[in-house]
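The chain that follows stands alone, in the form predicted alone, written as structure tokens.
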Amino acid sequence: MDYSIKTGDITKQRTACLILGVFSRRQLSALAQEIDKAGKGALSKILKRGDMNGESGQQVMLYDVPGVLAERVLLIGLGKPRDFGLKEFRKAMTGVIGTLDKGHAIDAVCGLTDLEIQDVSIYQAMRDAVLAAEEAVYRFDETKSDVKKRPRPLKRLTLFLSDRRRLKTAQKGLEHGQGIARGIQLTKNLANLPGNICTPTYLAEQARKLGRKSNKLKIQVLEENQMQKLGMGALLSVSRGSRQPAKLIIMEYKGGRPNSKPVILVGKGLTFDAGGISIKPAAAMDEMKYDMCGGASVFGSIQACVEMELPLNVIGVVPSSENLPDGDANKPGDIVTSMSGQTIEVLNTDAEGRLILCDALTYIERFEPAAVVDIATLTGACIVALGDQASGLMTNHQALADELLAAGQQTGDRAWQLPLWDDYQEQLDSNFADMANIGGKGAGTITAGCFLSRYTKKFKWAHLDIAGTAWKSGKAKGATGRPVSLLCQFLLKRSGQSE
């Protein structure tokens, strides 16, 4: 969808649909109160006859309102002025383009970002207006043979500001939100995909293919017999049960200071799990496609570097494989040996994800990074320990998990930290390694977490479990694109660009 701001006399807007707010108790918005008086209160005798009352989430479509050029005036819900914050905004964001893009308005004038929201700055207004309406016109129809187009969707969305003062703010707001956005597109598309045209080779061509988009991004993809002369025997047992041969993606975006520390994401690239020889349950096992979403989420924070020309180094590794039952697969008991040298007694196949991601954390040292921030659909346990309200982090840096938190809370991504302490370190004792892969029943996601720790000695590093806020089940079954927000609001507070 195309993107503009305009400011000037809202009357005056010509659009083939004008959005404005109401709020609960009749209430019209400022910019509504402007329309009302061109119209001689047009809009107030509307609502005195019942048909809302500014409650959350209702609307009301009306044409030919007088005193306005727009063909239509759309009004939407707001609840009560004082509860009108960030969550309520993006909701109502939500809400109106998902009509009109349904509708036959193939353009629109949004007054809802000269809103007052609590808390909320017109940079974040503008960002968020755009990631809301994105999530709202995204389809995933790649797979789909027989694609009904809608007759007329929505493919221009003005947003309007009444004060030009704030223009250059609202301006970088809106071109952050569309990077951003672009990114989330790009990760639940990869996510979505199936395990047979989403492979990890599947993934390297992506790499490449977004690595001839911008001169900043160096990519380089290493081969199996590569990471066996580096001892990458933990990455490299889990891919012995697929036909499909592993690969380690690294993506270098050199947006800063040439000598300057890069930040590191390193994401969870399983583009299937089927457990191995600890094989899954049958029910929902399609579901592990999505075991890739923490490199799906590396992928799309890069491509939103790339398009926000972010003054940051950034360097994102995908170590991916598949994770299958085979005759060669690792079977519960045998020992691997990392990278690091430290050895690992495999008790569950199941639990691969720390296998790949521990050499990944090894072989990124070389780059002395400024923080590291490993993303991955690590524990089911994180997904009864959070749901999906909000992703797990540790880390054995308090300030980074500090930056995180923060950033997760202003974009409504949110993560909870959990603890990292040494006590949980005891569960992974084995009698046979260095340690086990698994540390029993309780604290399931903080021993994955422990597990991880051992191989980020060198750097300032934390670790986000998305297995309950990657993507969702049942009828709206699809990738959700998260962490990117987040870790994209990070990266943007490390280089100065938020605000």
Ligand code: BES
Second form
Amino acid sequence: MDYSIKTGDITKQRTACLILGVFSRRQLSALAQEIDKAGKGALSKILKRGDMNGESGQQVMLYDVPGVLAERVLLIGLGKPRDFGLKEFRKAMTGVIGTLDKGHAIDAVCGLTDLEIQDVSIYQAMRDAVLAAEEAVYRFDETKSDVKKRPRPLKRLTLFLSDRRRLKTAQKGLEHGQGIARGIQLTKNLANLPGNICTPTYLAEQARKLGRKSNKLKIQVLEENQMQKLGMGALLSVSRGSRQPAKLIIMEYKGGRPNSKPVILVGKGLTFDAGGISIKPAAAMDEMKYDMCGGASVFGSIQACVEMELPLNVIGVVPSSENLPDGDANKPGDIVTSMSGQTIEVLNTDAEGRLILCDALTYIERFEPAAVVDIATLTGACIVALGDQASGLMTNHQALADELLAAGQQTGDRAWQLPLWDDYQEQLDSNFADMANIGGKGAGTITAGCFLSRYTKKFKWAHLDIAGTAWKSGKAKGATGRPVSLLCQFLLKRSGQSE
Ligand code: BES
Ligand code: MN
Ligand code: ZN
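Based on the form predicted alone presented above, generate the structure block for the form predicted together with this ligand.
Now the full complex is given, and it begins with the chain already shown.
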């Protein structure tokens, strides 16, 4: 969709559809009041007929409204003015855009961005307007042969702003919104692809494709023989059970000063996780194509950095493999040696994410990172603990955790911190190796974090477990694009580009 911002007189907008808000008890928003005045009370007269009272989510499409040049006016209920915050604004945006996209209009002028939103600046209103609109029109049909084209999809959205003085910050919000939205789109598209198409090799190709977009982006892909030379015995032990060769994808975005230390994002890129010899039950196993969502979120975030031209050095690293049962696969009890030299007893071959991540985390020491965030669909236990509302956050540096928590709070893409107390570490004790790859019954998300913490001692590090937040199950099965919003906000803030 094409976006632009317009200031001026709302009654003079020539468009297929004008979107206006109405608060509870038929209270017209400021712009709706202007329209009402221009039409000599026509809007309030229509509302008095009782089709809507302004409760959140209600919609009424009106035609031939006096006082406007627009062909239609779409009214959306906003609820009580003092409850109208970011969440309600988003809901209103997705609601109206979803309606228009069904074929009412190919262009629209949206008055909702001009509303007073609790604790939300014009920068963020514009940014979130784009994110909500793109969320509403997203479809994944790459793998359908009979794509039902919507008859007249919404193509152009003009976001209205009455105060011309705020245009510059609004414009920045719009640009950032587009960069982040396209990052989310890339993340969802990669994630929704099935395991037979989206293999480690496919992901590596996508990285090279991304690299061709910008001369600030350098792509490097390590092959199995190179990983062998580096001693990545943990990572390679996972891919040994698969016909698809593992890849270690490195995407270096150089937007900052040449000598400034990079922020590194490391994403788990398990393109299919059957569990290996410790095979998973059949029910919903298809969803393990989503076990590369952490990696996909790194792709999306790096693309967003490129498109927003962030003045920051950011490196995206995606270790990618499949985890399948095979004659050559890891067996329970096998002991592997990681690149760090630490040995690992593989007591459960389904705890493979940490095996590929630990070698990637050792590898990145060479970049002398300013901070490292890994993102992984690491444990089912995280879904038990936090559901699909929050990603699990663990860290060895509280200030970094605070930045990420704040970014989650500001974007609504929230994370919740779990402790990494030393007390949990002993659950990883092994009789035969330096550590086991599982920590027994309790605190599965934390012991996975503890495992990773043994490979991140040399830098400031945080771990996001996105097992519950990266995709939805059931009828609306699909990737969510989380936590790209959180990551982009974190990076924008670090680069001084966002509030
Ligand atoms: N990819 C899974 C985690 C997962 C499971 C994410 C279900 C989302 C939904 C991971 O590789 C895994 O299998 N973890 C095991 C760890 C266990 C063996 C300690 C798990 O969570 O069961
Ligand atoms: Mn697994
Ligand atoms: Zn997994």
